[in-house]
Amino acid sequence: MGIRVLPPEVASQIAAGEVVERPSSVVKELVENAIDAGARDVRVEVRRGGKTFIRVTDDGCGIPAAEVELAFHRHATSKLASADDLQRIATLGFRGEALASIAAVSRVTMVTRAAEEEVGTLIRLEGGRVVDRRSSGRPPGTTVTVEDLFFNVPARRKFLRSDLTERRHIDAWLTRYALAYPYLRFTVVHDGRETFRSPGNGQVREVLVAVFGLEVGGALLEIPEEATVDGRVRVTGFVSPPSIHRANRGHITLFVNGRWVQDARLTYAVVQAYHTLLPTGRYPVAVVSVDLPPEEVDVNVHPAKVEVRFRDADGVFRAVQRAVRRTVVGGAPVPSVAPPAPARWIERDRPIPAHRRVEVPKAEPAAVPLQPPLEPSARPGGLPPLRVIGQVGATYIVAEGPDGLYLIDQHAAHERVLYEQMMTRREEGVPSQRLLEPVTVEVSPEVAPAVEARLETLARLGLEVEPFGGNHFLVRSLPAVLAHARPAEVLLEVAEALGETRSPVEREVEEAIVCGICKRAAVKAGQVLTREEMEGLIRSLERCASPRTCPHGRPTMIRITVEQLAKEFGRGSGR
């Protein structure tokens, strides 16, 4: 075959692959071209996940109408002149690319008007090509609509995801540009319903409370001014204390330049800042912005423009990590806990007061709630008959085996045999406990797609929930062995599982929800337990079927074998 130059189309069409990559693409184009004219309000309205229609309008500086053609040229832009202006780049958008490559791949209909001109300009597009264009009446500003996206691309169009993951990955990109912008109004509707909505008005803490939650966005700790400055890299933004903590780096979330960015070295100083401060294997919740002059830092890396690389990348690394370690250390409240009672021994006749007891599986299996008639036997990876000695620390059950001495650790324990037994239910229905007043929870715009998604599988958990507008959801029911549970600590668990599961499987879904239900109602460390409850527990962890790791993988229990006491003890053989 010989060489040849593509055609405009083909050409076009391949360009766009490396500037719009799904539906939420085009909404991050179209929002950083809006914030560069200057908008205050942004509107998004979207349907089927973007897939068939997306609306962006702004009230910005507006398109002049003699420009508004060359506005969807290749590399058409207004915030370039020179090669010279690439080295101190101050703007979102600069490649003039978005707008090509949009209408290239989908049918374009953009009305605008420049606030000097008294009529604005309708232009529409199918496949980079002009189709109309005629005067029409809007205050100044854009609106930039979007339909039918890979229309003519069919290869690209199939392998776009589900409209609930493709509506996540929207979403995602619009909570992360109302943080970074918080005087901007952003407003996003899904399918004719109103999800989110940011104040507008500078405060970022609002905002926070928007897009994580009052319980999360309140608790963040703000980076103060005195931490920020390293040289010329000032860092500011809020993180979490210790105490709130996520199970994936995906709640870390870092601005250069009031742009969003994926950068490993970053998110790697924010992670290292929490150094024995965190959980193994759990990170914190983050919202870091990272200012220095636009000359110490290239944003042309890649046509996506989410990847940067610094001048002096070990000394942004290293104020941020700085930055972020004071606020933590110095920020982070003391917990208001009562001190730790000293390690003993639960005697079998020693009171336990009403408040402090707690309902976990009895010996006799009639009555637990939720056992499954299941009769202890022997099988490979079973648990050796176990007789209950005490509790050490309120927190470890002790047990004596065959072979040597178990360490127990009651709250893993408890959730491997709650999700066992919560499984074992799922098809018939888990008991469910019906609330006397429903109670209102709202969840984080992120996540609230993902339940209401599932809420026919929430039911079916003993979880009874249904939507409530926007990102609030009316609770209604929990599960019974949640009776006694906050509701919006429930849901908030639940809603955090579903965010992080991505598997289309329905069975892996049902697990992630059982996972965050069995985390909240399994007893905890701390709490004293009876000798009959130990006892049942330990009965009901040998009925199942995985009894040595909790559903997170977390080992439920330790051996240390009668060889080992007596080598610590030093008896040697026969002594």
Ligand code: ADP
Given for the second form:
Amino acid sequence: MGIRVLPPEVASQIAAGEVVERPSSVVKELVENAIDAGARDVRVEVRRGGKTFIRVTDDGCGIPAAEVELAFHRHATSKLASADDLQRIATLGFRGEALASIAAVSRVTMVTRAAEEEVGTLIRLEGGRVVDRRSSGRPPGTTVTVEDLFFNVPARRKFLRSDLTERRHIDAWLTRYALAYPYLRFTVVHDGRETFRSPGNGQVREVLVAVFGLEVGGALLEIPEEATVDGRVRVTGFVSPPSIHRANRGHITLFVNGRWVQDARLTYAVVQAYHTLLPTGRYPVAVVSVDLPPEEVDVNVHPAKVEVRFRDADGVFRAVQRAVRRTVVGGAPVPSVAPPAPARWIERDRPIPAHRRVEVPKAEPAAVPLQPPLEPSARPGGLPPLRVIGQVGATYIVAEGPDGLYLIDQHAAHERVLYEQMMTRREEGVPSQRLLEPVTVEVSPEVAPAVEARLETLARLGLEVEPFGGNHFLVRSLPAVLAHARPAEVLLEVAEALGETRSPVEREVEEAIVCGICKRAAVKAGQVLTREEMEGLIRSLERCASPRTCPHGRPTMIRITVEQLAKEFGRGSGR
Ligand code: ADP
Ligand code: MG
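What would the structure be for the form predicted together with this ligand, rather than the form predicted on its own?
Below is the whole assembly, all chains and molecules, this chain first.
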């Protein structure tokens, strides 16, 4: 078979395939057009997961009658005039491909009326060909109905999943837009039933509650305004307190200039901000918006426009990481033993209809909302003064606080204390102890380059190390807190921590090293402590900024409130 130019229908189906992958892509493109048109009210109706019917109605600017047909031509757009404009795109669309692509693989009807015209236009296309066109009355705005998606592309139709799966994809897109555009009212109807509505009053918190439910939506911490400015980059949004976490990164939602994006590095920046606050393998819930001048970001990377490139990727990474970190640190409540019965007013499984105005508690949320919040206190980490009672199992310190009984894991608590002490001293240099005899240590070939690249940082943290050929290193001094440890164990621990961190941020590399050192240096479980040692440890813990978790994110303490004790003893509520 010789080379030939593809017939236009085949070429357009191929191109359409890049934009329209499944029903949710249609919903996404139509909703983006509505947002770009300045709509305040966007209604989405779907049948059978979008396979048979998708309709998006908006009250935006509409399309003038003379341009309606043009809108369905490939590369026809009102949002871009020159190649130069590509440098600063402020709209969601700009490629002029969506309507053409959708029309190529379905039966589309559009009824639209421009605000400045008396009457609207109806146009109908099948497989990209116009089959009907006439005047039609309607208020200003646009309605696009897409029926029988992929009726002419059986290969694609075969790959569609169950109605429910397709519906989930659609809902995922709609909740993203509802979160990014809180001033717009989104209504979603599946198979004749309204399933979601955002209030459209600009209150992101209300959208969060509509999307995540009261328990999570109400507990998310808002990134404070002062944490958001880093020169040109503004970071806003909501992130979970360390008490709320999930098994994967899928609950981290990112927007760049109002566009939902998938960005592994920014996701990593959010995860990194929780470093030492979450258990390993657990991830936060977050909705984070990054806004920066349009010329600083290239959105023309991917036909579906879900990937972007930053001119200064490291700067954006740092801005996000810092803003999230500042929001989270100090906001971690002490986990308490779960009360025997679930809290009555927490509606666990029932989604809360958003149009019912929900009062969201303004106060700092506690892990279990039934418990009163911790006493406010001048201590940096907000820990109340604790009175040591004794030790259990040579592992836990028992203490009394104003609001109940505290059980403190001595190893985890000591790790936290050492960690914060070393991190505050790391700039002027951590005290170190020279070994009488330097010791050679061999590390694995995978981590050797990471160690070699960080010799200076290691020295500042009290661990003086020199390359000694191959994967061997000579350890000359240890941090003073580790004076009695075995040098080989210390270096191997630190090397492993270094091998695992991929962060470009110096502070995070330091954190990883310090973490490794503290793990070795902290008192072990099973070690009997004197009363003075326990009191010393508790006093130091009270001075910590984040006393409630160890540097690996496990809790250092649990609390049993006076109310819980009363309940357990059948004394009624607190009497
Ligand atoms: P793009 O959004 O990239 O410009 P589309 O194919 O999605 O390309 O749309 C083509 C053009 O049709 C848009 O540039 C816009 O002028 C017009 N348009 C599409 N949808 C709407 C709408 N809902 N309201 C007003 N104008 C619209
Ligand atoms: Mg578009």
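Numbering follows the first chain given and starts at 1. In this text, the rigid core denotes the largest set of C-alpha atoms whose superposition between the two forms falls within 1.5 Å. Computed from a predicted model, the values in this text were never measured in an experiment.
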Review point. Rigid core fitted, then: does Ser106 show a CA shift of 2 angstroms or greater between these two forms?
Key: no
Point to revise | Gly516 C-alpha relocation of at least 2 Å between these two forms, rigid core basis | key: yes
